[in-house]
Structure formats: C-alpha cells, structure tokens
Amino acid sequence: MIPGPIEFDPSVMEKMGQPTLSHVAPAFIESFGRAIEMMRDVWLAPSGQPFIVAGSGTLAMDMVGANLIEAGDNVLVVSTGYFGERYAELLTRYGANVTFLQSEVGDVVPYETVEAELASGNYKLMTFTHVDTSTGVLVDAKKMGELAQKYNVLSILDGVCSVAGEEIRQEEWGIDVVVTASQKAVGVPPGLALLVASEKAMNVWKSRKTPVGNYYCDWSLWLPIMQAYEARNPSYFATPPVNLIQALERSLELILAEGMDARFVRHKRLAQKFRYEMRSLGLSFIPTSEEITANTLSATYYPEGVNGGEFLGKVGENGVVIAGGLLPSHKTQYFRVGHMGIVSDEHIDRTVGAIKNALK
C-alpha cells in the first residue's frame, strides 16, 4: 500500500511474464499500436499526441523540458512539495528563467498568486503538481488550465501520483502537457514514462529555433516511432521494452472497461473512507484541508510519540507495506499510504487493521 508501486492486477502480471516478442513482431505492433490509441481516452484527450518511452515518470518530466525549453525561456513552476522543487532544478539545467511559487506545507498556492504572477510576466510555460506524492496535496488542474489559457502559458501538469486516479480532463481543461508514470494508477510495473501533448503544445515544439540539446528525449526521433506503432507499422529508434508495453496495453483495457468516470469515484470513495477511519484513531494529515486532499494517497501525521520506524515495521508484521514521509523538512514526522489503481475496500480495511494493530 505504498504510493507506486502498487499492487497490479494479476492479468496485467501475466503480460510480464510471457515469453518476450520482437519488437517488429506483428502481435507487438498490434500492442503498442492500441496503447497509444487507449491513452487518449484514459487523459482524455482526443486530440492529444502520446509518447510512450522506456524511462520514469522523471524521464517524461524531462520530456517536457528537452521539447519545449529553449535557453531564456520564462517558466513558471508551481510547487506544493518535492517533486515541484524537482521540477524548477530540472526546467534551470535547460536554460530556463524560472520563477519559483512554492506552498506552505500540506497548502497550496493561492490561484490568486498564481494568476498575479502569470499577470505580471512574460511566461512561456506554467508547470503544476497535480498530486505531489511528498504531501498528497490536490491541486486544482482545471483552474490551473484556466488560468494558462487566459494567459496564453502552456500548462504543464505532473500527473505521476495523479494519472487515473484523480480526475483529469486534459483536453476539455485546455492542458497541454500530462505526464505520468507506469508504477502508479496506470497499473504497470515501473518502466514507462507516459505522457500526452496537446496540439498547442507539438506547434510549440515544432516552432523551435534551436536543436532539442537532449538525444534521447527529442520528440523529433520519437514522434515517428508512435506514429508508425499506431499506424501498424513497425519502426525503429531504441528498442521498447515489449512486455510493459503489452502489459500497459492490458491495463489500459482493464482501465477503461471501468470507465474513467466510475474510476475517478472510486478512488475518491475508498480515500474518503481511508481518511475517516484515521480520523477515527484521533490521526491527522499533511494537507490543511479535505478539497486540496489527494485521493490517491493519504500522507498522516504519526501520534505523538510513536516512534516512526518502529511503526512501520509493526504494520508490516501485520501484512500490509506502506510508506515513511518523503519531505525532507517533515520526514520523521507522517507515513504514506497508496490507495490507487485496482484498490479496493478489502485493501483498506486490511490497511486499516494493520495500522490500528501496529499502534496498540
């Protein structure tokens, strides 16, 4: 029950385990062809170009600041935890001027802030937390679409703890860019990063004025590889890892035969009833309230007085993995619990057992 990776469903596992194909083999081809086709409609964008590349979600972060960077570019990172501060590192090492808003602890930025700022420069692109897996705070991804939209910024939004499970509309809520991993709601085994661009987002791209400095990220190598794959037409620039393709293509199935309406409810369901049975213990939590509270994982503060290793070794004796704190000025101070991709009210309640067990 740790925030990724999480449990995968045994059929997904299957995938893995299957005798490893030829990336030109036409059962693959078939594969990743239906995959890029699928991701479309788990982000909700019809119109959304995917990429589907061996690496992490840090890898598709890193996507986004090889396409669309180019030195003196203007950004904005919007930050609520670790992985925002990640982001503004990562955007600066391509030469942007980045303009840093970070939250207090378990808060978000005020969207009045963020809307001054956008106000008040010229900014090329805005980048966002969705779920940042150090605090499980929510940010609001439709206004913060709005808000780029109104300012003709590309939004950029980090969806690795966020990607199928929390509601994301990518293209009705006008972002450019999602991004996300394979180990989290996606339901792979780690070792995809996914992500989907806008058509604004590829204009962008494609209007560069300067080579894209990072060689295996260059959406230039790599657009005509998905579009091939979708295509049914093999293609060739490094070679993909077949079996976690075939076993995103499985997830993505298991995925949508849920529907991603019924999908964004039941996460937000099984957290509600996480956070109530923590609550009932007299356990509170990082965030500062329930509306910027993640649903795909719950970070909470340890008792006073409870030991934090000692803790999570008791509720490991009881069955259940879950995860320390993440945040380097919080760490010895909250534990994590994952509650995303095929969670059910079986993996509470034995969480919530194995927790109450552990604190007696």
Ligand code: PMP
The other form holds:
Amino acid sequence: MIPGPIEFDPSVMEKMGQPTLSHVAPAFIESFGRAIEMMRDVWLAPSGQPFIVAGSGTLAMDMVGANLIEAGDNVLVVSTGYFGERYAELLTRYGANVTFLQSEVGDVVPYETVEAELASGNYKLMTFTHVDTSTGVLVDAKKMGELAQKYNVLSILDGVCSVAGEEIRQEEWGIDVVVTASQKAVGVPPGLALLVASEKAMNVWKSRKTPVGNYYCDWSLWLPIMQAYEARNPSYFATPPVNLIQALERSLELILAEGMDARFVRHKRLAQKFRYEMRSLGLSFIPTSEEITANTLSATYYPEGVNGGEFLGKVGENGVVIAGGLLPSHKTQYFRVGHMGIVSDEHIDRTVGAIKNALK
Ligand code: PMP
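Since the structure above is the form predicted alone, I would like to see how the form predicted in complex with this ligand looks, so please show that one next.
Full assembly next; the chain just shown is listed first.
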C-alpha cells in the first residue's frame, strides 16, 4: 500500500512472465499500437500524441525539458513539494529561466498568485504537480489548464501520481502535456515513461530554432516509432521493453473496461473511506483541507509520541507495507498510504486494521 510501485493485477503480471517476443513480431506490433490508441482514451486526449518509452517518470518529465525548452525560455514551476523542486532543477539543466512558486507545506500555491505571475511574465511554459507524492496535495488541474490557456502558456501536468486515478480531462481542460510512469495508478511494474502531448505542444516542438540536445529524449527519433507502431508497421529506434508494453496494453484494457468516470469515483470513495478511518482514530493529514487532498494517496501525521520507524515496522508485521515521509522538513512526522490502481475495499480494510493494531 505504498504510493508506487503498487499492487498489480495478476493478468498484468502474466504478461511480464511470457516469453519475450521480437520488437517487430506482428503480435507485439499489435500490442504496442493498441496501447498507444488506448492511452488517448485514458488521458481523455483524443487528438494528443502518446509516447511510450523505456524509463521512469523522471524520463517523461525530462522529455518535456529536452523537447519543449530552448535556452533562455521563461518557465513557471508551480510546486507543492518534492517533485516540483525536481522539475525546476531539471528544466534549469536545459537552460530555462525558471521562476519557482512554492506552496506552504500542505497547501497549494493560491491560484491568484499563479495568475498574477503569468500575467506579469512572458512565460512559454508552466509545470505543476497534480498530486505531489511527498505531501498528498492535489492541485486543481482544470483551473491550471484554464490559466495556461488564458495567458497562452504551455501547461505541463506531472501526473506520475495521478494519471488513471485522479480526474484528468486533458483535452477538455486544455493541458498540453500530461506525463506519468507505469508503476502507479496506470498499474504496470516500473519501467515505462508515458506521456501525451497536445497538437499545440507538438507544434511548439516542431518550430524549435535549436536542435534537441538530448539524444534519447528527442521526439524526432521517437515520433516516427510511435506512428509506425500505430500504423501497425515494424520499426526500430531503441529496443522497446516488450513485456512491459504488453503489460501496459493489458492494464489499459482493464482501466477502460472499468471506465474513466467509474475509476475516478472509485478512487475518491476509497480515499474518503481511508481518511474517515484515520480521522476517527484522531489522526490528521498534511493537506490542510479535504478540497486539496489527493485521492491516490494519503499523507497522515503520526500521533504524538509514536516513533515512525517502529510504527511502520509494526504495520509491516500485520502484513501491510506502507511508506514513511518523504518531504525532508517533515520526514519523521508522517506516513504515506497509496490507494490507487486495483485498490479495493478489502485493501483499505486490511490497511486500517494493520494501522489500528500497530497503534495499539
Ligand atoms: N513526479 C511525481 C509526482 C512522483 O510521485 C514521482 C515518483 N514518485 C516522480 C515524479 C518521479 O517518477 P519516477 O520515480 O518514476 O522517476
């Protein structure tokens, strides 16, 4: 029950153990093509361009930096914790002139502050972390998309801890790039960097004045590969992780069989159930209000006098693995429970039971 890697469906794991096909075998080409098509339905981005690349979520973030940033571009990074800091550092490496707005711990950056900054600066691009996995804070992605459109700025959503769990309507909300990784709510073991880019983002990339300075990330090498697989043609740039992509195809099938709306509702219901139980034990959370609290994980303060390491150990003895704190300033004060992907009432009940036993 950590916030990724999560538990995976047995039928997804079966794909991981199958004999590995050639990357140009017709059956694999079909799987890759279907995975690309289904990503548009999961991201709710019918005209977006999906990319599936071997790597982790950080690589998906890096692809944005490599392809959309040119030295001297003004970028606004709106941060709610650890992963916002990572994005600022990453974009700086590509020569971006980064303005960094950091929220108070457990809060979001006020939308008026974001708007004032967008209005005052000549920004090309804005990033925000939809759910910061260090704090469990949820940013209003719809509102951020609206602001980005109003000021004609490319919007980048770090959805590593939100895609396929939190509501995201990429195209309707006008978000240009939504990046994630396989190991969280997408429901596939670690190893895939996933993103969908809008037509606007692809056009900004196409009209670059300088070449992309990162070889492995360069969309000019990956776009023909995505297009070939989608057209069910063999192609090669760098060997794809065959089993992971077949596992992705299976997981996306399961996600779409549930339906995106039903999935968003289930995540919300189970998150509320978990937090109801924590509250009834007298515990409180890092996010300062329910409105800005994630549905994919909860960041809960330890009760006074409880030693974190000892508590996590005792929860483990009760058969449930949860995570400690991540935010350096608060690391020893809270624990994190992921509730995403195939999470069910039974997972929540057993986790709550283990936490209660550990506290006793
Ligand atoms: N962004 C967020 C919000 C994350 O939670 C994570 C991983 N926990 C990352 C980015 C980085 O992803 P990865 O570890 O897969 O590189």
